[in-house]
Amino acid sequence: MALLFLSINDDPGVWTRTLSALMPGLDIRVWPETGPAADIDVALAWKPPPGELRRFPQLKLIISLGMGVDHLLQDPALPSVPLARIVDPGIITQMAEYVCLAVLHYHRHIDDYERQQRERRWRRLPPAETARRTVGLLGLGAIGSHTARQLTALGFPVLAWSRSSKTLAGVDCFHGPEGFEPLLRRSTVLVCLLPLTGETKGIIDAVTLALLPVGAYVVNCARGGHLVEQDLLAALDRGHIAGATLDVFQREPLPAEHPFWTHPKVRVTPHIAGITNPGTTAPQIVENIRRLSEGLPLLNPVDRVRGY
């Protein structure tokens, strides 16, 4: 069994050592030094060049090196073989931490206090009322559900919207087109945790932003394609949206000339809300390779039609 590791963002040495320790004898090839293309059975990939995976005629499985698979499905030449994704407890925890940090940052007026520090001003702002800071989550999968639990544990009222009907204790759940507007109108912080699909691309646009309460905040740590960037800038500039924390962008790395870098109401991080950890994800990758070789059902298979 030969596995191709293809990612320009990750250290191949760490992955090779971790996978080899769990599955001694696994033949691991690191792109672009693939050897004979016909040797490759499995590809472990993150943002492969379009058409690249089609070069391997014996490919039997593609595993996304992350919880999202939009980076694979956007390739029209992607081989018609099974896809699997990583569902990593480490990423889930990191994403929830990132969202809680962003919500608390705005809730406790940290932007204002940082501004006061620069001005050397000593002034207390009115205390924040947690029960009045309603957080709306777009997405109630593994990441969204865990994030909702962490936010409710902090005392925030939490709303959640998903494609289909779901329930979660302590969370007001909405679904489908009819549930979208009611969630937006009550969300003082809107958080995007959706998979990127044809249905969710550009979901945070001028119409969505206008439905949020005046002074609401936006947090996007899902995919840059969810957000219409110019619409957010316009909403920030006219004061309808008070601030945004953004970890993902239409173009990455974010171009140096992009207005997000210097906008006073935008906080930028370089796609670090959830980083894949070889130590916590390699076991399920190895398990899927074993299942493939034994003809067993895969862990975390991807429905290409739904996009996740």
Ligand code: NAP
Given for the second form:
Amino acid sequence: MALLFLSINDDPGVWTRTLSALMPGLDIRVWPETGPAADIDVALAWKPPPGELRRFPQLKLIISLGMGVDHLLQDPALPSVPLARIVDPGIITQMAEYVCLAVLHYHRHIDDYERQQRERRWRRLPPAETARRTVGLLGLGAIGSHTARQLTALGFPVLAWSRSSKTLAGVDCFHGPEGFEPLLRRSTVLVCLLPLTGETKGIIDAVTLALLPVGAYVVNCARGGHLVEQDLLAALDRGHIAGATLDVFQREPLPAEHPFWTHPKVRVTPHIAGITNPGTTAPQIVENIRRLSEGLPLLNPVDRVRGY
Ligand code: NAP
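Switch from the form predicted on its own to the form predicted together with the ligand and print that structure.
Let's see the whole complex now, leading with the same chain.
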């Protein structure tokens, strides 16, 4: 069994050591030094160059080295072999932390206090009511459901939107196209935790933003393609949206001339909301290699038609 490791972000040395410790004897080839293409059975990949995985004629499984799979499915030449993703408890925890941090930042007026500090101004602002800071989550999957629980534990009312009907204790759940507008109308913070698919591309546009209450905040830590960036800039400049925390962008790295870098109402982070941890994810990768060789159902399979 030979595994191809192909990632533009991750350190192959750490991954090779971690995977080999769990599966001694696993033949790991680090791209681009793959050896004969016909040796490769499994690809563990993050943002492979389009068409690259097509080169391996014996490929039987592709595992996404991230929780999203849009980076693979956007390749029209992706081989039609089973596709699995990682579901990393470390990423799930980090993503929930990121969202809670952003919500608390706005809720506790930290932007205002930072401004006051720069002016050496000592002034107390009236506290906002936690019970009125309704947070709307787009996506109630692995990340959305944990984030919903963490926000609920902090006392925030939580609304969540999914494709299929769901229930989660303490969360007001909506689903399908008809559930979208009612969630937006009540969300004082809108958080995107959706996969990027044909249905969700550009979902946060001028129409969506206009349905949020005046003074709402936007947090996008899913994919840059979910947000129509010009529409957000217009809504911020009009004052309809009070602020945005953005971890992902249409173009990454965010170009130096992009207005988000200097916009007073935008907080930018460099796609770090959830970072894959070899220690917490390697066991499920190894388990899927075992399952493949034993003909067993895979962990975390991806439905290519749904796109996630
Ligand atoms: P997941 O478990 O697959 O859950 C996806 C959720 O989105 C599900 O609730 C699903 O509904 C819902 N959904 C999908 N399409 C929809 C549609 N058309 N309408 C309404 N709801 C829809 O995904 P996850 O593991 O939580 O991850 C979500 C995304 O986070 C990933 O795809 C990735 O892009 C992003 N991410 C970002 C970072 C970062 O560092 N910024 C890190 C990790 C992940 P159902 O429940 O009905 O299926």
